[in-house]
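Starting off, we have a lone chain in the form predicted on its own, written out as structure tokens.
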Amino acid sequence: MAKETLPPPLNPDEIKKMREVCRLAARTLEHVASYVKVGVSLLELDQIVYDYTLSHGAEPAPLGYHGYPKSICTSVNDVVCHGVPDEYRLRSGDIVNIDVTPKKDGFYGDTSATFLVGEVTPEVAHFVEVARLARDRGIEVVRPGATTGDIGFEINQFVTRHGFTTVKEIGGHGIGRRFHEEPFVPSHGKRGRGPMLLPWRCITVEPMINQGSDEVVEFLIPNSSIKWYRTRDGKLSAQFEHTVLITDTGYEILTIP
């Protein structure tokens, strides 16, 4: 991808103005975290982020974008990215990814993780652990002159010598005055490869990791061009993210409370 299809830079009020929706992203998610437990529908939980969001001065910048019909995303077990909320209801030794994300003053802060419903086992406590560390893993190589294939190479690396494979057809992206921007931001690559980072831009780092195979199988959302995915093998999936600034030394993680 050529270093010009990259968005411009961000200006010192436009990173302020990152920094705010990204912090709000963040605590959006803590609150919502607080009613994740045995019982509760993905109905409710989106209903609770749309409340908060809109009490916030924002708005959820899921919530009609290309048809997606919710404000938030939930990702139960074996679905791996882009879940609808409907009527199911959390049961215990479930696990549940919720993505979030505002839109204020024409710009957009991301996120999410991972959750454990009730009694999980050690087995899958320790598989959304790998997840969350392979996430800070591809973050600590975010630098100025790095490349998006740096990134993939040290989530990649870090997942499979735990005995977990990445997804490979989705990852994360450019973000700031739009939701979506370039680059992609893959969750396996080579180093040196890819796009150039360059700095005051903004990206997710957020791999999807799998118990299994990698391989994913595709589902419409009704009157959306946005599609929802599974493993093709029906093990679980978990996926982690953060919103980071590409700054003139290095990095800063923005989407913390």
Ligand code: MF3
Second form
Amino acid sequence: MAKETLPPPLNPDEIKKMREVCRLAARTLEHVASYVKVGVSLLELDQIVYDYTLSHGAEPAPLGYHGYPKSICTSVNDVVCHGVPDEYRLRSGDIVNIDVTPKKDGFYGDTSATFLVGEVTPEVAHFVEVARLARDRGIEVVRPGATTGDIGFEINQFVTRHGFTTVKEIGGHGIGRRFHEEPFVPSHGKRGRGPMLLPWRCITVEPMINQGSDEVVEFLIPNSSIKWYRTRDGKLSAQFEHTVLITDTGYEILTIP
Ligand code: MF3
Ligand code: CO
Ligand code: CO
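Having seen the form predicted on its own, can you show the form predicted together with this ligand?
Time for the whole complex; same chain goes first.
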């Protein structure tokens, strides 16, 4: 992908706004996490984030984004991403990814985590931990001059060494003045391939990993061009996401409370 398609660098005032909205995103995720219990409904979690976001002078970016109907994504068990909150109530043994994206002062902060509900098996807890560490491995290689392929390679190597797979068709993205912009940040790839990372831009690193096959099936969301995805084999999928600033020498994780 040509360097020209990447957004211009953020100026110091814009970087300050990104730090602020990303801190809010992290706090929002922490807030909603405290309500993740057996019996809570996905719609209740959505409402909690809607209220929290507005009370902090921000808006939930997913709401109305390409027709998306809710304020968060809630992806349970074999749902890979973009699960739309509904009346489903969490049960013991479930895993649920909650993905939040406040928009404030024209800037976006995007973060997600997968939570364990009630009693989950050690195998499932291990799988979810690998998803978190895969995200963190990917972030560690972020610096100016590295490429998106470097991130993807690192993630895929780590995940496959643990016996799991990475989702290929969906991944991270540039973020800042827009919710989704260049470059695409894959969860697999070859070192040195793909767009080069440039200083003072933000990207998300958000690998989706599967317990079984990497194959996913897509489903339509009514009145929206956003799709939601499930694993084809019905096995679990997990994901963690941070928004990361590329600095002059490396990276700064912005979605930290
Ligand atoms: N937050 C998701 C991401 O990490 C995007 C959700 S778009 C929505 O990129 F419309 F589904 F909300
Ligand atoms: Co994202
Ligand atoms: Co997200």
